[in-house]
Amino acid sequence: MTRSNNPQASQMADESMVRGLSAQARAIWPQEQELLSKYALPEAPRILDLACGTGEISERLGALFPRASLLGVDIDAAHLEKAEARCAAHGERMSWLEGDIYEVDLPSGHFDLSVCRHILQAVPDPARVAQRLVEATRPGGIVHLVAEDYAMMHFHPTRGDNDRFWLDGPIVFANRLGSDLRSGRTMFTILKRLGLEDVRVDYVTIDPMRVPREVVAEIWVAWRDGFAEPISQETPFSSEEVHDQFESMIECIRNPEGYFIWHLPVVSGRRSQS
C-alpha cells in the first residue's frame, strides 16, 4: 500500500510491507516469470531493479537470467543489506545502490530490462518514476512494471460492501498521503506518452485456482497488521470497522467455498530505437 506520516505507524507498516512483499512474490512470480521470459533480451542482459526492497525479485531475476548483471536500487539501507545477503549466491553479477527513486544517479540508456514493482501506487509521481526507468533503458530495451490497482480486487462472501470499503477506506487514505492506489490503470497511458513502443498490459490473476489460499491470506494479514490503524485515523471508518473488513476478506480467502480475485496489471513497453 503506502506509508503513513506517523513515524511509529510507518515502522509498523514497513515491517508488515516486508512480510506482505514476500508473500506477494510467492503469489505473483509463477505467472510473472512467464511474461519476463517472452522478452527478446540479450543472452547476458543488464537488469535494473528499481525499488528492489529486500531482493525478493532480484534473487528470482538472477535465477531466471543466469548470465545477467543486475543493479538493485532502494532508499532503505537495511533493505539493501537483506537483499545483498539474499542474493549472495549470485556473486558479483549483482550490485546495490542506495538512493531516492527520483534522484538516484542511474546510467543513461544502459539497461536491457528495467523493472519496477509494487511502488508506483505508493509514490506521489509515478509518471516521473516511469520516465526515469525509460531514461535508464537502452534503445530497444524493455520497461516492465507491476502496477497495483486496489479497485481490481473482489471477494465473495464478505460482510458489508467490500468494494465500497476499498474506495472509501484505503484509497482515500492513500490519496491523503499523496499517492494513488489505482495507479495501475494509468500506466498504459503514461508509457505511451513517454514514447515507448509495443506497450501492452498483461494481468497476473490472483485467485484460488492459481495461487494457494494461505499465500494470499499472508498478504492480507500483513496489510491488516500494517495499515488498519492508519486507515482508521485518516478515513471515516472506525478501527473496529477497518479490522472487521480485513478479517472478512481474510476469512473469505481461507474459506474453501469463498472466491476472491485480484487482477494485477503488468505493464510493459519497448524503448524506441530512434
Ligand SMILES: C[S@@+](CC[C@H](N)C(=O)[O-])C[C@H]1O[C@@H](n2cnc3c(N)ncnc32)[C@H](O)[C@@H]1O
The other form holds:
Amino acid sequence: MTRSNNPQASQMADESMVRGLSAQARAIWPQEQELLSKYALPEAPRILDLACGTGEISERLGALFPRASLLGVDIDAAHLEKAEARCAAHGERMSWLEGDIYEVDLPSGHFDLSVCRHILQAVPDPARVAQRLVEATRPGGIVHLVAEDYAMMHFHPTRGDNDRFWLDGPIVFANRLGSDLRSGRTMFTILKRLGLEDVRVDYVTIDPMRVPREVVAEIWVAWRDGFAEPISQETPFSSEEVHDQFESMIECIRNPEGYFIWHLPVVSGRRSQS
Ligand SMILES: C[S@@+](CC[C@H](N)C(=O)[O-])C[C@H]1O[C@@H](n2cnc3c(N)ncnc32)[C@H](O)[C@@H]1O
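Alternate state requested, the form predicted in complex with the ligand (shown: the form predicted alone):
Entire complex below, previous chain first.
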C-alpha cells in the first residue's frame, strides 16, 4: 500500500510489507512470468528493477532469464541487503544501487527490460517514475509495470461493504499522504503520452481458481498488520471498524464458499526505435 508518516507505524508497516511482498510474489509471479516470457528480449537482457525491495522478483527474473544482468535500485538499504542476500546464487550478474527513484543516476537508453512493481500507487508522481523508466530503457526495449489499483478488488460474502471501505478508507489514507491507490488505471494513458509503442494492459487475476487461498490470506493479514492503525488515524473509520473490514475480507478469502477477485494491471510498452 503506502507508508505512514508516523515512525512507529512506519516500522510496523515495513515489517508487514516484507511479509506481504513474499506472499504477493508467490501469488502474482506464476501469471506475471508468462507475460514477461512473451517479450522479444535479447538472450542476455539488461534488466532494471526499479524499487526492487527485498529482491523477491529480482531473484525470479534472474532465474527466468539465466543470462540476464540485473540492476536493482531501492531507497532502503535494509531492503537492498535482503535483495543481495536473496540473489547471491545468481552471482555478479546482479548489482545493487541505493537511491531515490526520482534522482538516482541511471544509465540512459540502456536497459532491454525496465521493471517497476508495487510502487507507483505509493509515490506522489507515478508519471515521473514512468518517465525515468522510459529514459533508462534502450530504443526498442520494454517497460513493464505492476500498477496496483485498489478499486479493482472485490469480495463475497463479507460483513459490510468492502467496496466502499477501500474508497473511503485506504484510498483516502493514501491521498492524505500524497499518493493514489487507483494509479493503476492511469498508467496506460501515461505510457501512451510518453510515446511508448504497443502499450497494453494485461491482468494478473488473483482469485480462488488461480491462487491458493492461504497465500492470498497472507497478503491481507500483512496489510491488516501494517496498515489498519494508520488508516484509522487518517480516516473517519475507528480502529475496530478498520480491523473488522480486514477480518471480514480475510474470512471471505479463507471461506471455501467465498469468492474474491483482485484484478492487478500489468501495463507494458515498447520504447520507440526513433
Ligand atoms: C512495495 S515494495 C515493492 C518491492 C518490489 N518491487 C517487489 O515487487 O517485490 C516498494 C519498495 O519501493 C521502495 N521505495 C519507496 N520509495 C522509493 C523511492 N522514492 N525510491 C526508491 N525506492 C523506493 C521501498 O523501499 C520498497 O522496497
